[in-house]
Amino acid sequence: MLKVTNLYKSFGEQTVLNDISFELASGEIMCLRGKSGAGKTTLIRCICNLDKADSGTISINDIESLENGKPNKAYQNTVGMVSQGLDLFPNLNVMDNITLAPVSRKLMTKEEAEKNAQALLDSLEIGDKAKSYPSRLSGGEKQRVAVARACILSPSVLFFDEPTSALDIKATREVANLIEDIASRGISVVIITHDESFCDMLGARQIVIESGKIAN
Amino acid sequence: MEIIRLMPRFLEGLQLTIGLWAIVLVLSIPLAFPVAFIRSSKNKLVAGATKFYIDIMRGTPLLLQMCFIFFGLPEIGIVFERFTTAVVAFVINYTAYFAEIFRSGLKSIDKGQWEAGQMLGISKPVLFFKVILPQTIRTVIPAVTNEVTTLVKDTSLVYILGLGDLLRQGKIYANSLSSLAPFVVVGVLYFIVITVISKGCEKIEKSFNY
């Protein structure tokens, strides 16, 4: 499944990732914990090909993240991300947010994409929000839309960057349920968080990053 | 009564004013997008050249630029007819201003939007036209509205080329009638045109209400 081997990354003089290696099984939930600035976000940005590691390899189902030094498209299809800011497209309604990628990439017809999107929204209990714009949604609803947008492309691994920052206990519990639901569909989930109790709530394997190194 | 008799003359002037305004907008707004992109280019040479062009356009009076094109360029064999001179000068000048507005609009879009598109495998052109451009347009509408209304008033500078725009007609008849009434008529006409344009821009801004 996901395999990260000897990953290094520096910004100028500062080494942000220092020999990171780990593996993740299919359908497994894993938490990446660590203080701010420890290198958690840089690590998943490298895994998602948003940043380029200085050295080391990353693969999912034996497909390498890079091909001749450039992002590998076949690999890119296997990763999805729900970023901290969620980054929904504010000018598109929920349905268009979700269907833009599969339709513009000709992976599905518009009808197929809308049918799949509606099924996803229904399963996430926001089926009635398809025509709403992101600005009209609550924080939790926005997060579900971001999940649906990533899931419609059937990724093998889904990354969450700080999904519970600024959430109360009840909302945090809902996010945990959501993540367990995603994992039960066979999607591996990696969560960046500084919230230890959230990791305990999920009963997930934890990797602690300190100064760019795995500390546990 | 004299004013009513002269109304067709004022409307002729108004026609030239609005015609020039429309042609300049239709040409300079589409041109400004590529200029904004080139200005933001990582290639320092082309970005620097574009910045130099924008600095010259913003740093010198439009009137002077028009004089340069009409009286200066013939020295090297480039001759434009009067109205074409006005169009060329205004388009070159306003493209520079619009490009800077669009550049700031593009910069204001969160880079998370580009990254979300990249993560979803959406091609850059699709992402630009479906996601980035609509958000940019919404952001820049107030600044563009300012420029668009200023352009209506700036067209009066074509008097230097001897073109009979609205203000020039007013001046001619104010002199011949020894009266301020033609100026009042001109002022009212400008005000009506600009109010209609502002309302139009407001409507466009509201249509981006998401």
Contents of the next structure:
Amino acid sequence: MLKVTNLYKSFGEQTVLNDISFELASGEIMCLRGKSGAGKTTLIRCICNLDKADSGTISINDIESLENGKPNKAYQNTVGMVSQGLDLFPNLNVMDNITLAPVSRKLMTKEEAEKNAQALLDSLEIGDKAKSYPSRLSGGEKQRVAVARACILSPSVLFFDEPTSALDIKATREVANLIEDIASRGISVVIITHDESFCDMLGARQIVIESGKIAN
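If the one shown is the form predicted in complex with its partner chain, what is the structure of the form predicted on its own?
Since only the chain itself is given, any partners or molecules it might have are not part of what comes next.
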């Protein structure tokens, strides 16, 4: 599903990604580990078309990330991201947080977006929170809203950035259950994390990045 081939990226004289290649199957969970500055974030930014690699190719379902050297619009909807800070808009309720992107980008009507958003919220067991504001949600509920927002455009690959940062073991288990549920729907999941025990909890394949190279 996700295929990264011979990816290189430099900033000035510093090589940040050095011949990175890997594949990720549909519904597979993979943990991307490495020290700060190893290249993890740059790799994800390239896969999400936020940065352009110097060379190499990235594709999802055989759709290339670039078309004539520019971001491929058909590719953009195949990726979703749940950031470490979740980045929910505090002035918008849950429904509006989720539907903002598809409606503003004219990918769905307001009615279609709200119907899809409610179905996602129901499936994540927070269907009664549609009109709530982020300040009224628990940490776990906010995480589920962020997942719903990332999934509204039906991505094939979903990225999580340090999803267990500062969480206790109970909350970490809940995040693991959530990720396993997402993967069971056929969505591939990539987790950027320093938490090796969390990767073991998921039984996920692990790729370790060191100095811009895959070390394992």
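Positions refer to the first chain, counted from 1. What you are looking at is a predicted structure, and each value in this text was computed from that prediction instead of being measured. What we label the rigid core is the largest C-alpha set whose atoms superpose within 1.5 Å from one form to the other.
After core superposition, I'd like to know whether P71 moves between these two forms (criterion: C-alpha shift of 2 angstroms or more).
No, shifts by less than 2 Å.
Superposed on the rigid core, does the Cα of L107 end up 2 angstroms or more away between these two forms?
L107 C-alpha, core-superposed: shift of 2 Å or more.
Can a Cα shift of no less than 2 Å be assigned to L137 between these two forms, given superposition on the rigid core?
Yes, its C-alpha moves 2 Å or more.
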